[in-house]
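The chain below stands alone, shown as structure tokens; this is the form predicted alone.
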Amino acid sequence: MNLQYLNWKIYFENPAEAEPDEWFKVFSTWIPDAPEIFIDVADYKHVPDGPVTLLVGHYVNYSLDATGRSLGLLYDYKHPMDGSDEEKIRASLQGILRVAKRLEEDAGFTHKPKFKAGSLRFIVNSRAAAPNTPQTLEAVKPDLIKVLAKAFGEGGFDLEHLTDPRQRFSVQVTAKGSPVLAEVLKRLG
């Protein structure tokens, strides 16, 4: 298989102090202040079930997102990346965590985000490359359980495919303890 438009979601610890203007203020210092070329902050709070406050940048998306009736950070993938698919799962993750610590420490916040790094749903944004069945499961899995045993341990956590035909390909992931944001980023260097 040949994975692209990866995509993760970590949850919040404090989901109900996450507050949407704030977030539209601290994406907008990223804008001339990052490694990434982004484009535009959007405000989406009046759509339900969906992103509330969109960073927009040329390779990579980050929102404030509610899609599922469950507040997170959502990483946005959405270029073609090079490597196996281990290496793309791997740097995807890496990907989010990186953010998830940045929002963390941010001084923009008021209200601080915390996010529960063993709380996460993998998603791959093409229905085309894969489709949303136990076919695609068995052919990301393998790769997908070798970079999680690197974050969280061997049997160091859960995957459950999220089936239903009408969504992107989806897991969600659900490590077992309590795992640190910097913790998980350091075993996966």
The other form holds:
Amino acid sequence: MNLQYLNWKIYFENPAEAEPDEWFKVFSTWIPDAPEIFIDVADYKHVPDGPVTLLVGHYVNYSLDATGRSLGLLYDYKHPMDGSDEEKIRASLQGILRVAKRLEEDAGFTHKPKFKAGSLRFIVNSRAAAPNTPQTLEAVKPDLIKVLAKAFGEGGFDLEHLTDPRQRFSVQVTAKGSPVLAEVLKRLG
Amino acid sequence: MPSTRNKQGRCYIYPTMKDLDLVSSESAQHWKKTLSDRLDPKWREDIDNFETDIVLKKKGKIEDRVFAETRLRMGAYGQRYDNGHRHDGNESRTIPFPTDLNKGPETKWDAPGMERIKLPWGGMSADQLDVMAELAEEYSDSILHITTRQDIQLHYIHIENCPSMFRRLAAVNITTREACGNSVRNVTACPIAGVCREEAFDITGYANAVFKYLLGHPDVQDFGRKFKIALSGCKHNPCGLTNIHDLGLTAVARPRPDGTVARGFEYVVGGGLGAVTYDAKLFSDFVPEEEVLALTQATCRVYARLGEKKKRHRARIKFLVADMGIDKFREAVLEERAKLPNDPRWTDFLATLPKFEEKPLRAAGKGIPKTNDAMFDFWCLTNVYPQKQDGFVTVTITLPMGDITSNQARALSDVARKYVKDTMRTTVEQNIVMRWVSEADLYNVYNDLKAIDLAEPGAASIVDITACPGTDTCKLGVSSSRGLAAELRTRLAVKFVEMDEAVRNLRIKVSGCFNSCGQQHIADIGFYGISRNVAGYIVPHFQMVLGGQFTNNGGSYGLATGGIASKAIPGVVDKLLDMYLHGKQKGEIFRAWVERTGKGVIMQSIADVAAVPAYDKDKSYYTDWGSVREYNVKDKGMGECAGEVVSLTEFGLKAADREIFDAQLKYDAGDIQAAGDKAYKAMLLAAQGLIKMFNIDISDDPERVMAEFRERFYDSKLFFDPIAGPTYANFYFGGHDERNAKLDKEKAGRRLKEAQIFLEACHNCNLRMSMGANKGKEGILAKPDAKA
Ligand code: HEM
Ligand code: SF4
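Could you switch over to the form predicted together with its partner chain, since the one displayed so far is the form predicted alone?
Let us now look at the entire complex, which starts with that chain.
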């Protein structure tokens, strides 16, 4: 397989505290001097079941996201990546966890976000690259498990394939116990 | 993980394949492979050509402005910050896009852009909506935005994803061709056509015929600006907005002496919003249905021939009609009409009209269900329209600022599948209607919509605010139209249920600048973005436009009343509504109240709420709605609404370049004969392109093209190179004589090289002529043949 357009979503410990306007402000402060290429922040708090506050980047979009009606941070990698599937999965997982950590530490928040490092969704944002089928699951699973084993330990997590054929290929990842974000990141290398 | 440095020396920390290779990514190839056979051959060719243009542009083979107009004609617009700069509130910063390539003058290749998806008469099926939801997820930001001309737009798209998007759309019969650029834009029509209680007849099939006939038609490729057409089923309701269009067609049913009814249209031209509003002029009070396409074609030809091409701000047809006067304009069009050779399509479509008659999925109801649900009753009051067909209603799904998310869109298409056939349409008020809902199902429909947050009441009311993209994504935006609209909507919604009906039914529309994409001129209360200097600070403002008329097809325009700081507007609106409610006479509409009260009194009465506090007292006034940056107007860029004026010759030469590129690929792949054939075709296209300077109707017949090329360019010596003289033309002549010959590798290779040189010479000839270097050129060009 050649996995591309990888997305991850990480859920909140404290979703009720998320304030879209604060996220808007914080994301806006990230644009100047960023090592990444950021373009703008978009406000979609008027619509449900989708993005709420979106930091648009060239390579990656980050958003406070309510798709599926549960709030989290979405990491959406938009360009083809190099490397093996395992490397791409790992790089993107590191990507979202780093941003989650940065958000937790950002002084711009009055209502500081706190993420559940063990509650993630893996999405392939391309129906061409990864149709939402059992075959895709079989193909993706070994690499996904390898990366998650690094993050949460061998057998330290459950996977659930979300099978709605109209949705993109998605797997819900639930780690056992309450892993700490910084440690998960460290384990991923 | 590899880390890469871009030109500015900045490090971007993500691993990527080749930065510019989205267009040939595996995903893109997948869609090309799996969908190409299913597409309309013409549409497939358009998309394949566009894909080749992308490749050629990346190789530096197409000029920025030619590529800009090419993509605009495929609906791919620029977006704010695409010149590579963004002001952070203190200073303007460079956005370090990875490449230096442009996709238009001052438009960076990598900058995300907007894609406009054309929905003729707003019609869409559940399957089409599903596909658009998928595209929004995969290439945009999971938001579908309904526009004020019944289109759907997706934002933040990388240009190289466009071919895949186009293929996926074309597979469900949607095109983006001519959604932007100097072309015939979406043909709009009343969203309740066919179910309306007051229409003369259902105009859907006619709107579709106009769309189909003009799409890609050679006579609409040479406009100086855009051309917008709308159809309306009646004169007095707002739905079609014919008065504000370049061409407006309003259905008229005329009884004949024998008791039958003749169908036709009131035909108006030259209306328009924009900075300077124009009322459409009556061209004819009755154009019979069988004549409508022919007359439209003649109108387009006159506009292409006589409309302004250089001064863009004077290039819309409204200026031509105003300058010529409607009588002279009519004369010119009728003269043109008389010369047009008959086209069977002018009337063939009449036989297809019954196809547009919709059928319900479910049996008719017997009245709206009685419930104890007060919110349902209220929603019925504002969002439900009883159709002329007993037992059925049309339901409006109100969308805040025209936005709907991918998940909501998919869920909505499920609701549609459950209760109606493919009878959804978008509206100019940025909503969606679902027609043919059985009254018996209405409460269930309401509950199903409520479950996906799509059962908001207030359609076509004061909370249903229209807004253009404004500073959120538009390069020309001055103030935040969406930010203001969102704020007003939130505040007014709180009081909505208790509002007096006279106030509740007012309409608010907001544009980010004077271009009026949000149609503020036809709102009771309209705003367009301006900036004002207050004690040395630039402060976001809106010009307030009062008393426009949405009824009577956008019957009259509002009066500019005065500039108001963005942040003061909610207070001003409250005050205005209060003044109207308490000051209006019985039955007095808002416009009449405004006129009676007078601009001066109104401005005086709101002066206290409109005042701007000093910077050190309240800084919030110095930041726009929906922004955290201190306000400035530095992010404004060059808009692309005018498109680039690219001549038919330039388009012809581009097609030739594409052909020679393909020829080279064929040659490299060992397909020798095809390479040689294509090399000849490239020369033919280039010659045809040059001829279009004089005769836009030149046919595709190789003999005709050769004969005209000889006469106009060779015998006249216009083509002769200052140094090489006629040499390069001989390559074309030779290729023409041997065009049916069997070629070996050597001959094909030679023809390829000769074709390349001939194309180069054609480009040079065009350049010389456009600079006026050829004596006598003006004389010839000033009198293009009316019709070959
Ligand atoms: C000189 C430049 C422009 C002028 C004069 C202009 C004018 C207009 C007018 C008058 C309308 C709507 C009313 C109607 O005809 O029904 C319209 C529609 C629209 N405009 Fe513009 N516009 C310009 C540039 C832009 C730009 C740069 C954008 C931002 C990308 C934009 C976005 C829109 C949108 C989203 C619509 C609804 C469109 C549709 O679906 O066709 N416009 N424009
Ligand atoms: S009205 Fe102005 S700001 Fe709004 S979309 Fe049109 S050009 Fe842009």
